[in-house]
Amino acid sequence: MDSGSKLLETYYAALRESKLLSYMSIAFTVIGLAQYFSFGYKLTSLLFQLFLIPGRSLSKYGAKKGAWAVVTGASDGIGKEYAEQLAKAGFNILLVSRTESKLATLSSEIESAYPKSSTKYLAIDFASAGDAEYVKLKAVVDELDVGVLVNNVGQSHSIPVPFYLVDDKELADIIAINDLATLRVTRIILPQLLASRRGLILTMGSFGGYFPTPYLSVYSGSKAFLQHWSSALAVELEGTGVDVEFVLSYLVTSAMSKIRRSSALIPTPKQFVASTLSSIGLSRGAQLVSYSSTPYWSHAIFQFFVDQSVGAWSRAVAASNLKMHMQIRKRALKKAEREKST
């Protein structure tokens, strides 16, 4: 081969390359021109379902009808605040929790501020419960035309805890009340919800599962259940009438976050129920996770942004979570001992 060839060649090389390098160019340009309009469609999406986009009428599952709405966990806290909401909503309320004494007093002062709501009210021990007490929640829910079923009742550690010192019975709680207790609530209910054609099923979620939790191990897989278990609901149920929602939050004042001051980042119940309720349908932060919300607006910003860069996120959230439970849990001991010393 002459020179004048081999000239030719090393052009036509050259010229491949950089067409090469020049389409390399355009698919990398695409590329960050599709994840910036994504972002932004993205972060879009959530402002206005944040400030202006409305959640679906509760009318629609008998609010102001002579629906009834069943709450868990609801002499307390996020479940108290859910029975008042629905109850001034226009839902009669059956309030199924484990102090009979706070639900006569609760169904009491409901009936009282909202005289066009009727309550009933049953007690069960969730921990405990047997086929027995099943049978009578199924037996009182028969007569009713229920409308909206609350999976509210939830427990966590009561301090936080390595996996290896859990003790047996808090484990076996946890799984019973959380989940255990969140299934046969929801298979007793939700035939009647079916035949009528109507019906909402929300479900507590908890950061503490949709992100890993050390220290809290048992209660963040138990709640990682849970969303996963609501989710494979709400496919099944598509077209039948019957919504199905899982309510993911981060810190609410409550007994069991143990966190008695309120702030941007951690709302009261009542502040976080009514996010809730007027925002059913919307995904608000939860935009990568079917079938489930975030929809107090502080949460859903702190979800968004993380999730948006979950593969770099995840290790620093998991490893923040073990380093705030490690202290909690310190200072808990700590706080036992001085007690016990006096």
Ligand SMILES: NC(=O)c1ccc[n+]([C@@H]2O[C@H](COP(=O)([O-])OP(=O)(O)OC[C@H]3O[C@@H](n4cnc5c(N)ncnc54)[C@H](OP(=O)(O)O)[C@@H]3O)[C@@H](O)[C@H]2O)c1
Given for the second form:
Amino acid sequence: MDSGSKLLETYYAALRESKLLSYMSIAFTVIGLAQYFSFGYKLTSLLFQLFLIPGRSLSKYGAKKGAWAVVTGASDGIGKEYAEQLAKAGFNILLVSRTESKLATLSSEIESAYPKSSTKYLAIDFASAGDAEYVKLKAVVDELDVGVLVNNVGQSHSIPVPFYLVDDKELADIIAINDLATLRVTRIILPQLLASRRGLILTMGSFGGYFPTPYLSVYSGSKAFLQHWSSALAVELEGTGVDVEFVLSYLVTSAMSKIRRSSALIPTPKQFVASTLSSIGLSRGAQLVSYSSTPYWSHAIFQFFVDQSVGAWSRAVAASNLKMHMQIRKRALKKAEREKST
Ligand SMILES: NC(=O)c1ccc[n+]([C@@H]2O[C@H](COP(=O)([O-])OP(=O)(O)OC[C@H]3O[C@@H](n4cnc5c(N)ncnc54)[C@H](OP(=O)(O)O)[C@@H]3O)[C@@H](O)[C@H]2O)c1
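Previous: the form predicted alone; requested now: the form predicted in complex with this ligand:
All chains and molecules follow, beginning with the one already shown.
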């Protein structure tokens, strides 16, 4: 036996004697079992929340009792669906968005489809809104009994773009619309919700902010900002009767996503909003972030497995995001070139 083997033999003999090996194997077995059961528990909880446990009733926030829901970015896409489905659930609706003609049409559509629901609308361009516009909003809101605020308005980059090439106006607009407007609108409505000791604040997040998203960096950062702000606000408001929830989503068919055809992974706004409003208070796929929800079933399962395997912040996720957006940019630039030459 050479001296190395002798040393190993002595080492193992010492381990056997000190019972260290058996303690170590017990410890590893316990850790392994704990991980196994924790994964099983999280998966079971996800499936129960997706398919069995109902969300909180909207009557807690004044549905069918004359309360109003305020929806920003209400004239199109996901916001339009929030407005319609909240009217169907028994709220009166204040529609806030940029294009007055679209708001007027939607307002009469809602009132004829849901005669018990009243509507009001206010056109504000959140990219350029100053104090005067927010004072106007406050004057309208102060006349209403608000139960729900949906912070839905949002803008992304027109096409994926490296940060150093982001247009100055696009950069300023994304921050003004996604962040500043959301904060200012919430500050106008929150005192009323606190005074009535009931309310729900939903803020639209995005996987684009949950997973760091290169080539959509300003949008990604603006949504990550909202994620932390919303969670901090939720903790501040614990016990006041005002519930705060951040709503995460992968792609949904809309003007913003530029996707028209839905699929298992890309719902229509109708499907997405129905899943959101029926699961208030459930985290579903957003198990790692408190006061947040990923309501749509396929988004939830996707997020659950990425979180449990590589993690949202892993380099692998960022690299695959980068590759995807570089390809989208290439296609968008080619399309713009073709359109220019015809
Ligand atoms: N679609 C997706 O794949 C997806 C995925 C994750 C998260 N989200 C989030 O979901 C929310 C809604 O997205 P969407 O896809 O429904 O968007 P969308 O179809 O583009 O609709 C955006 C809405 O916001 C309004 N708006 C845009 N700029 C405005 C401004 N400067 N001032 C006032 N209103 C303005 C639009 O009004 P006009 O009608 O006047 O244009 C429209 O009503 C956003 O916060 C977005 O980040 C979307």
